[in-house]
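Given next, in structure tokens, is a single chain: the form predicted on its own.
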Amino acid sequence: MTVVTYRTERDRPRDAAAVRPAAGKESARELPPLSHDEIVRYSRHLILPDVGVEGQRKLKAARVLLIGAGGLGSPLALYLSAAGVGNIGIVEFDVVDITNLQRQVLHGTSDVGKPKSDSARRRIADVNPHVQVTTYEEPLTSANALGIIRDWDIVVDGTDNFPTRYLVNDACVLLGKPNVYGSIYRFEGQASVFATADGPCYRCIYPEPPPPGMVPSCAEGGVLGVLPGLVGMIQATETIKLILGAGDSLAGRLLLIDTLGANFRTVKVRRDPSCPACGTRTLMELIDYEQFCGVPHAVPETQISHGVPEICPMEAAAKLERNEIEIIDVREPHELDIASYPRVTAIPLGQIAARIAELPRDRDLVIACRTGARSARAVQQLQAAGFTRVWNLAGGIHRWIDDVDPSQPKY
């Protein structure tokens, strides 16, 4: 396996030979031959009528860029490399956290604390040494997206946030690259293929992002561990079909997956003539996507409480001991069994508005959650309702465990 690593987009070569044709233009690129070892390795592909030797050579010549090496990126990297996609790029700058291991099967326990790009390279090399891997150890931004994506045939979106999804979509539309989309939320997933010649793009379905905080992250809302594997394998299948030119892609259709109900259904989606990206084409360049999504600065969820009155856990514990405050825990009921605050009133965030009459206005209220994100939103909600004696517990149960009660586990 050949490995190429670019710490920043500026490190990449700029010669014209580095620019590759888009997917479906194999005629502009000579298909590489298969070695004897590859013929044996891919023998189950070669006997498929829709693959054969020519199709496997197309896979070997293909250049596929994965945005992210997390939950969706893990099955993508494993199955695309096993299938013989000869050139895989990975945009990933995060490190492996132990909470990733429940679903991000590309990484292992020994990788905790190390760059995901490193463990991704090692795992792909073990799966298939014939694959060339290029890693970009930097965030994908409006400044570098076009420079990175233009060198690849197909882009596969494995991101978990709205600013990057819109960024990937717009860059793919501007460059004419297919965007194989996938997303996950708790027990549900979606998949489609956007930005093809005649199909819709992500903006056609979601013209505007949801309000900030409306859709919880995996860290806040949770995700079934096998779900990204399921969605990621669907994305891998769509990617291989695009390379081979076989079957009917999900372009023009959105696949909806409900794992609890064991339901798969597709809905037709059409290009929106008024879409600024692929319809009117008025979007001529990449924009500030964090501002577009209402997130002026990309900050960790523990810092979302900026601008909200806060109290630190040590001070809150002392006040609670003196019965000077009341703690309102806005986490979900099942979270209370993992780690808990002493002597609290539990009201999930989604019930605050309906149960606001239960809260005393003549007491100091400290609103608490897991890391301070949901509780900050609850504080804002209570302030809007006229509450003046209300504070957010800084850092939530995570910091409470660090500063007050280390006997409890973090989650």
The other form holds:
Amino acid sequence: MTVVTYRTERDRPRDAAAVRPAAGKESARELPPLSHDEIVRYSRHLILPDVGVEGQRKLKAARVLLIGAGGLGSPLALYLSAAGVGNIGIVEFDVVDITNLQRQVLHGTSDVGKPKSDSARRRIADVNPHVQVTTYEEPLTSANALGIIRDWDIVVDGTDNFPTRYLVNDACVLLGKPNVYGSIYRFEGQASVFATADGPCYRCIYPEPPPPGMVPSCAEGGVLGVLPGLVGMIQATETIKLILGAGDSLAGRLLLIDTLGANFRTVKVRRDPSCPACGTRTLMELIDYEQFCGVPHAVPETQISHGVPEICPMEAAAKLERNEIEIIDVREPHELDIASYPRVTAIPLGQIAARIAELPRDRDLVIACRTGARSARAVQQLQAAGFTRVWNLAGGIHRWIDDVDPSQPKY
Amino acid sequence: MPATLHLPAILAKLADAKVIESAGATVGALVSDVATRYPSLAPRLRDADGQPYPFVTFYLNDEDIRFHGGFDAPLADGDEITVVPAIAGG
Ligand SMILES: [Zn+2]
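Starting from the form predicted on its own shown above, please give the structure in the form predicted in complex with the partner chain.
Every component of the complex follows; first up is the chain already shown.
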């Protein structure tokens, strides 16, 4: 396990300026004092009735673990550090990709290609040098989750896939750590607080995940750039409320955010007595979450085409030139404007079944999409419908751009 | 009983509507009616046996129908049903 602890300015409370624990307050006695610099920095909090000096010291003492420094983790890291949460952990092993920058405001253009944990540490140090940052540059797994999470008070789930969401949920229930949940897709978001003492957990709402491919990822389906900011801010607010013990937490409620309809509403979430995690407690250790979510082991998106005949872009381009094949592009209409194949028939994946009669059975068909995942599903669909002369374009438009037409952008 | 079904954007696309007016004695009956009227939406609302999925939660007004009999939860005039599928983006 790689644990990188980055410390900037150490808290050196000056004797004269340091705020001493209020006399007679049992709970306050263990809280760290605020330095003179900190008192000035947090003055807008200190004059706020529900925060005050004691609340600010609770924030300073708090240990919050962010799972992911992506769309949700970015605003969380920035605002929680600005607010003075004293210890922030970040589990993130990814590197910054240019397509992240549309929403992942923790990282900048100069960080592209570098580890997200590096830009996270640098930005947080600049926002608030009083924050101690710990980064775990590894994926969260059943093997390391309990060991990592055990050291923290509150976990904030900013992951982007079902296996890790169930993993975070179960680990938090097992360890009794509150799990501040947020999730986004396209224009809509959800937020809640799970695994509090008497509260429900993620499995109480969704006992099982959808089969892979039923719900496209943000990489496939897109996401409005401001949406993770909105949902991440709700998570940051809930985290601070938990630390301060202020207000009514989202525990027991699921907040539904609809940006297009400009609607926020909450629905009730109850602890399910039959929930294996928080109800019957029959789930006593972490499981294989990839298997639970039906994800094939270690198969990248571009190779899901198991048993599906493939053709590489170079060969397809040559055959297209000789008019030996037809390319069927199964991407969504708005994707066609970004990068395109020459001379294609465009039928979105969802319409293949309804428009199957439009496809010739006496021609060699090459099905194409962005990375080869959706087109593999279309090939299987066509094979099931009796098509025999059908191939998947390996690697989709990404590999087409690499191998055939570098003039077009990847997305 | 006449009631209203609210769909998230991803499912609304399949029905060309965010809100569907329908009716039924139970949530399941209403879902069946909607499934018949919108065949492409049907497999996203319930499984092949007509049962709810564990990853698509139905809220009757503010309550998860799982705690009120599932698809057998009775409907009252003017009830609002909200479909909330699991999403995982972050
Ligand atoms: Zn539960």
